[in-house]
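Presented below, as structure tokens, is a lone chain in the form predicted on its own.
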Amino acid sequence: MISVNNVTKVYNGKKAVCINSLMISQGELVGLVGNNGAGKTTFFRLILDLVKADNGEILINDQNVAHTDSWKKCTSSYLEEDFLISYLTPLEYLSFIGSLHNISEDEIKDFISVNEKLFKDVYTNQKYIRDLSKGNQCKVGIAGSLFVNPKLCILDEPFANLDPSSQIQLKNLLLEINSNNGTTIFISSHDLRHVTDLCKRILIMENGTIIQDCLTNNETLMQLENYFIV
């Protein structure tokens, strides 16, 4: 699903992002922690393409995602509210991001009913998006990011604006969607114990570079939780 082959990317004469090599297989959980300034949104971002890689590669399904654009097909994201369009409510948003993508609003509807509680208020509001608060932003990002039925999404920081009651319905959702549509997840999360319940895979990044590659088991938050104390 994600190949990444000997990236780098320096800003200001320091490497942001160096990593040999990465390998993401189809329908995985995967975590990404470190602290801030780790690389985490950069490496982000060159997956997305949306920076340039200085050197090497990276391949999703096989496709270089600066050289093509079939992979986009498959894709989903969100990173932080900058990424929304400010100057629309969220229905208007979600419906925009839907006819991308061949999605009609019934199925939109659907997905929101289905998901009503984690979605519905943000969905029925007037309010432009810039108005809403930074947790009800970030629901209408994830929103958009999952209703298209994505093969790989990538959320970054999902949980960091949400109130306690949205952040378990999140998580319950994303082990729902990658168990019953096989969809890869890559996630970003300063909270341990999150990422810990969500994921079955975990990444440690460092000064650009992933330092641990590791699947989680009983003892797992105990060790992230030790490694960032030292």
Contents of the next structure:
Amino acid sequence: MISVNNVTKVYNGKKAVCINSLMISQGELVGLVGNNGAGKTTFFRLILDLVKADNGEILINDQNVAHTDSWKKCTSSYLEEDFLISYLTPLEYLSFIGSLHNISEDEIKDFISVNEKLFKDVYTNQKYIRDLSKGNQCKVGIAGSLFVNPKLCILDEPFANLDPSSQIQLKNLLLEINSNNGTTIFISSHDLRHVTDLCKRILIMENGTIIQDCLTNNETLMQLENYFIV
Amino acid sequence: MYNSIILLYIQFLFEGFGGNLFWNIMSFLSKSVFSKSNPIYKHIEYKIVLFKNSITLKLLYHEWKGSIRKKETNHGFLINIIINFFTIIVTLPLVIIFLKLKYVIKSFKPDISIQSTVFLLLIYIFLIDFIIRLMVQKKISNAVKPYLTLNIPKRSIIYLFIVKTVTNTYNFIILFLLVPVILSNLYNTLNTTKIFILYIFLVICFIMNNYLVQYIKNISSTILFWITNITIVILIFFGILFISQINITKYVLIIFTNISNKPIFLLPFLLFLLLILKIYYRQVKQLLYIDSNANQSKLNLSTFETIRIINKKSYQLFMLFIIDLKLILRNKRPYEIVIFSILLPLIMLILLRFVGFSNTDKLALFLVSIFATGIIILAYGQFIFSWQSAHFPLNYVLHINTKEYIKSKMLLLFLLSTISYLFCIVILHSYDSLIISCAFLFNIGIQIPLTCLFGLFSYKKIDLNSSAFLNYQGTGKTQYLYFYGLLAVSSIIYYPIQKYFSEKIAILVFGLLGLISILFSVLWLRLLTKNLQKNKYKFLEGFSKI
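Please give the other form, namely the form predicted in complex with its partner chain, since only the form predicted on its own has been shown so far.
Starting with the chain above, the whole complex follows.
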């Protein structure tokens, strides 16, 4: 699904991202953890062709993200509230995204009603996105990236501004989408418990490089805590 | 090739300008002309569906929504329409002058050819248009950031930029008001077809300007490049002055006559426009990354470190001044205001020098000098404290000396006005420099402290990165009160002195008032410091409001 080959990105002489090789297969649920400044967000931005890599290539479904747009049809993402169209209402925003994927408003409503607890309040809110709380803005972004039935979904710290109930609901929803639709989900989070609960594979990033790539087991949480405690 | 030009044509024109209306008319016509089974009817209907599902159109619709839901201005849709309408109304006197141009020419210089004068005027407008665009045209921004993560081809986003760049009030005024009106003066000398061909030629030229300036603006990401731009602008104007000594009318006449006679000559211009569009397309493609502005050069402060040891207060004043300078250089609205306020008087002075006004008309010279050296104080100084509205509380957290803070503002206004004064002295060197100096003294002595004082009553937050052109954010009754008040008081002082003594003495009195005010600047500083401290909470409250 995602193939990263010799990718580097340098800012002011410092390597923000330097990954020699990384493969994420279809249907995987992968977590990316690392301290602030480790390069997680830059890495996501490189995958989504939001910043240009200095070297190397990133392929999504064997398509170089820098050379074509066709990978966008099967990819969805939510990185931060800046990527929302602030002057639209949540309904307008989701309808717009739906129109890009030929998804009708009825289908959006179906998705919302199935995940009523998590998204209904946001969906029916008549305020503009810019006037919503950070948590609700985050929900709009996540809803927008999930209802389009993507093959690949990239979420940068999706749990960050959510209340505890929403965090649990989101976790369940991501697991469900991953197992039912075979969607590849790639998330980053500072919450080690959420990552270990959710992801079957965890990547640890430091100074722009992936220093550990492990499968999750019963001891992973403890190992991660021990790693970051130092 | 042919097919791609047609596609480009459809994308640019039909999706951008009134496309919906076009296809609705087509639908109506096809329904009336063809039967439903006719393949032409089916093709048109298919095109209509394609058009209505066009992503570029959806993005344009969003842009429109974004503009009517703008948070910063608090302007409703109706207000936006009124402001745009107001802009058009303001240009009406100019339109009327251009409409009656041939009568104006006949009354002043009856022996001159109307045709060559009109052509010459169009060339000047074309050159001035380029400079105006450099100052007022908006730079490409990353307002499209949300679209980048969505299932939208980059091509559609680029089309959006291309269409957005050309659809604005300024282009409407130039292309649909000024140019047709100027060309209408040729109605008796050229036939309609020729005038229409010339109109097409001018539209191509102005659109070329539009994209060329946009291209320049997008690549000029460093301060150095901006300085180069400004130098080019100045050189162009001095170039115009130089050219004016040479008879260029002959060449202009050859170009316009040939184009109007042989429309084939339009082709190179059209090809050049397509080339510019292609270059612009590629540039926008390169800019569609969220870190495209990340590598801008920054002013290196390390060279100023030595000043720290000289004097703590001077150092703080210097640093505050540097911050103000950076605020101007790195933010759109203050930058545009400063550049505009320096270039506008410069253009005016050059034109006045070119046209020539009487050396004996002292009042006219004084008023011209007042305008030239004072516009920057008025334009930038009216928001002197509001410019820092976004980080105003920081001044109090960092415990900045209020007096030094105000001094830095006054120093900035003084230096900006001095630049204009130097321009005045150089360009109007053959005129009475004493009168120009009186105007300058009045501006730095009276205008600067008064503008700062009235700036203390402007509590509205300012968005630094919106364009200065037609931007009324932060403007309130204070500015009008100050402007008309100063005008009234100046008239009250001027006319009695002029009546009982002389014009020159009245002007000297203004210079003297400025000089006295400079000598008592300590009192001004005390007054401003006291009032800034008094109004501190009003500022903090006002600037925190969105």
